[in-house]
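This document starts with one chain, in the form predicted on its own, laid out as structure tokens.
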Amino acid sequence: MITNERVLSAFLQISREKFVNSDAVTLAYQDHPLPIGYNQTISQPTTVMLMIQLLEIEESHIVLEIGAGSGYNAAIMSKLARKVYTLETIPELAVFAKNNLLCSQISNVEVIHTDGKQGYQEAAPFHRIMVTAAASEVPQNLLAQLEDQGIIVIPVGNPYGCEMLKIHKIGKEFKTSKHGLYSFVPLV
């Protein structure tokens, strides 16, 4: 499933056990989601890597992530991109993500406590956007914050059977491809 060597290398550089709750450390490398509190989860590793692979991140890219959670996805993307902004609506998880990234000595990720559905206009446009929760529809303001030739990866639909979409912005057009059904917590 994962064929991008850069994504595999980035994944191997990040210790997942640093991004889970202390009671789940022994489960950190099992390939399934784990609870991180506040009715949220850290996604299973294969899903994280697949989403990041779909983003096609280059070293010069600025990435926006909606849903920081524990900071794990942003940590992996930090090894691929120039800068990652990750937004988290739950204040305790924003602090959790900041602390996890700090302990992992990652300095090119900025965690911002805000409503991710609004995006982050202050740093837009973005080369890539990743949404880590199931949206009922693609937020138009996120598409507006995507630069030309940019890509957004977002699960859309019912949280227990949402479709993974890759949307490529080409000029004023958007080309969408589907990449399977997944389960995600709902975008709040």
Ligand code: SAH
Given for the second form:
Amino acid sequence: MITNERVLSAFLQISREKFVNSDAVTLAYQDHPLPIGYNQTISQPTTVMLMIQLLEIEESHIVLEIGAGSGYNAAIMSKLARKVYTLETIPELAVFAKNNLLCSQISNVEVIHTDGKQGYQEAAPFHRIMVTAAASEVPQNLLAQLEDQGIIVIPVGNPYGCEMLKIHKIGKEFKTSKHGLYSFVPLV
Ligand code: SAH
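The block above covers the form predicted on its own; next, return the form predicted in complex with S-adenosyl-L-homocysteine.
Complete assembly follows, chain above in first position.
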């Protein structure tokens, strides 16, 4: 399913065991989501990879992620992009993500404790935006903070059956394609 060589190489550079809770280290290399506390999860590796592949990240890109969680997704994207901003509402998880990224010696990711539905105007516009929680609809602020020719990947709908959307901004138009059904924690 993952055919993009750059994406595969980024995946191989990150140790998932550094992004899971200490009692789950032996499970880190199974292809499953795992609890990270606060009713949240680190996503299944296959899902992370498929979403990153859909995002078509280039070396010069500034990427925004909504839902830092463990920081794992941001860590992989940090190997593909110039800079990654990742937003998290739960303060303890923002700290967890920050520490995990530090332990992996990653310095081009900034973790910000804030409501991601507003986006991050301070660093906008972004070439790419990735949302890692199920949204009831696409937040307009995120579309507004996307560069022309930008792409946003976002699961939309019911948390237990949300559709993965890839939205391409072309001038004032948005072209949407659908990429299957997934389960995600809700975007709150
Ligand atoms: N990308 C993460 C997994 C994300 S789980 C990883 O690689 O581990 C989804 C995360 O989105 C949770 O941590 C949850 O707290 C966060 N979240 C939910 N709603 C949010 C919002 N409005 N703004 C920012 N983060 C949010």
